[in-house]
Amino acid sequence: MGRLNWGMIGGGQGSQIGPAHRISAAVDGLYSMVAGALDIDAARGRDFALSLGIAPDRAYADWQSMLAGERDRADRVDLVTVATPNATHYQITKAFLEAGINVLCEKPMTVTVAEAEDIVAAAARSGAVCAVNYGYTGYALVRHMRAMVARGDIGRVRLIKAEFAHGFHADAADLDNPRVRWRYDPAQAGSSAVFADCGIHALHMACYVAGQQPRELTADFVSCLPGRALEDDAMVSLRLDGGTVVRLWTSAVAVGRMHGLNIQVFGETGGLRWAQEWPNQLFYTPLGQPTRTLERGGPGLSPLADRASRVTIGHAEGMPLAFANIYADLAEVITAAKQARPPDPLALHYPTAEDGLRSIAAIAAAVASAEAGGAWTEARPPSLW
């Protein structure tokens, strides 16, 4: 089977996440960029996506003209990214579902619990695959970490620590810059900021390695730059469903700190640590003994970090290794599909609707949490109690 037709929705010239969905969904070639509707500015986006090859008639004004356009075509999209604003995700990816198109929305997923459970729906009554991109548990130690902890390499779980913290929202010259101030327009990005745009990566992270999802949590927001509507730092606990504690940071504000997505696990009988800054490394401590450094690509690894893996040891690997592990999952699932046959077990690592419903769910508590003084509030969403 040839490759997969794909489009994008969003990600238009000097986006910030449109170039590393390119150049993920190019990396193995799995993927022809067929269609897009790419910018708000509908005469831009056509401009960008004819410098990119997309053919002229598809490339659309704006996303209905691309559902209508490619609902029909024998050559349909096999996959449509989402990445646009946050409010925007859900009615597009609930329209691209029920026409039966496979669908990888940005997160957050949706704005409210109610959009999520929506989506969830959509896509059981559609059959179509739909994806949320948490990217970076694509990193193929990330993936060694879950295998090391469902093979009880550690242990029982006791504690996780999380972190995704930066400072580049810190400048208050930056309060009416577009593209720092939609993420605290509550019209645009919901009702949370920095831990709905950041936060819930390491959330994601922790669940994913841990294997549990979260039960209820505690939450303190703040503003540290007046005038801003929704939080830029915030310290959550959670308590997930098999008895893991999470400490979890994120901040927008903290000056001095790059990308800042790291994670601790400390099990009964070892720990792991990983910083996506320095993923080439994760540091397994066994209990009572030296620290080891297991190394991306060296030998000892497990299959599920093996077929993550894309180049030498020793050679850097990067933010779109990690996207593209999301691109191959979903190809091959989707390939399965058409070939009416089961997909390969490993490729079903990809972030599904259903941890974007539990996302958002967590997004909801925390904000009300943060609302009520930090009370213990119910995470999960209604459908998955």
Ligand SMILES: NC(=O)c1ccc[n+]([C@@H]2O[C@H](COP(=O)([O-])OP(=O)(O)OC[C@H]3O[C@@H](n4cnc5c(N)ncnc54)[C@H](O)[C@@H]3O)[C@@H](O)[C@H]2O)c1
The other form holds:
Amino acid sequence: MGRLNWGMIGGGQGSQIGPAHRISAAVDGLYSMVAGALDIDAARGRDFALSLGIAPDRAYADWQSMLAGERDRADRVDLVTVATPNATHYQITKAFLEAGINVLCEKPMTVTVAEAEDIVAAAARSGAVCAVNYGYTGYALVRHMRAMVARGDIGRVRLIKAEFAHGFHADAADLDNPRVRWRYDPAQAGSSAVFADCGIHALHMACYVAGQQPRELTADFVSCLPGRALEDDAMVSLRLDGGTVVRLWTSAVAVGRMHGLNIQVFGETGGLRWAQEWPNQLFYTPLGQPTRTLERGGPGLSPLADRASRVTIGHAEGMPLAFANIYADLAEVITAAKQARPPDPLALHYPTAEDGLRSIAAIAAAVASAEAGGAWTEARPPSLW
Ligand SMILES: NC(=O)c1ccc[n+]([C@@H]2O[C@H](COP(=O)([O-])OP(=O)(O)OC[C@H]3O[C@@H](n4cnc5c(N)ncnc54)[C@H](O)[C@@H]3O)[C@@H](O)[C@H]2O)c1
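Can you return the structure of this protein in the form predicted together with the ligand rather than the form predicted on its own?
Time for the whole complex; same chain goes first.
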């Protein structure tokens, strides 16, 4: 089977996440970029689409004309990536799913729990795949952590400490910078800033590695910079449904921290430590033994990790290749459906709409808990109790 047809909504020229998606989708030669509504400014979006090699009749002015133009084509898009600002995800994702078109939606999948429930239902009705881009679980060694936990290498997981703390919103001189300001404006960002933007990546990673889901949580939100309506730092403790405790810190005012996504997993018989800024090493400490360094691409890793690894040992694999693993998983699942065969089980590791829903429910719970002075709060979405 040839390449899949891929389209993008948002991710226009100068956007933050658009280039990462284009690199990631191109890496394995599994997709051709054939359609796009890339920018809120129609002319700019069309020009950019043409510059990327998209045919003029598929360089759309907006997502509505892209849906109308694609839905009845024999060679229509197999997958659409939605990389627009948060508040637009729900409407766009739902419309494409209802047309039976597979979607990879940027996080957060929606702004409210009710919308997220609706997306899960729309995906189930349509039979189309809906994925959410928690792309950092695409790293080979994150997948290896999951495999190690699942096969019992560190025993029952007692505790996970997860962090996503950066320092790029710490400067009071930036309060009026439009690229920063909207993130703390509830009308544009929703009810949470740094937890919804960054913390949920750390939470999704903790859940993915543990193979468990959030059950309840307590949250402490703070706005360190005066005048900010939403939190720029949060500490959240969670109980997962398998009994694991998660301590999660997320911040946008941690001066000196860069991307700052780290995880430590503490089991009965061993511990694991991984940091996204040094993604090619995983530190494994069996109880009572010296720490071992597991190298990406090295011997003895799980099939899950080997499948997610491309270049040989000692060469860096970074974020676009982690995202590329999400694209590769989706290509396998979409192709398998076209060929009426079961997909490779190792491809079933992309974050789903249900993962998106669980995250939105955790955000709502954290906001409610913080407002109630840190009260323990149910974190499951109503439909998944
Ligand atoms: N998974 C990650 O690690 C990660 C990282 C960064 C951003 N994101 C998410 O990606 C999304 C986009 O973030 P960003 O930082 O790239 O934003 P951005 O503001 O840099 O870019 C947004 C792009 O979308 C276009 N756009 C806006 N509305 C549109 C519409 N209605 N139709 C078509 N195009 C439209 C804009 O013109 C722009 O090109 C957000 O939801 C964000 O949370 C995810």
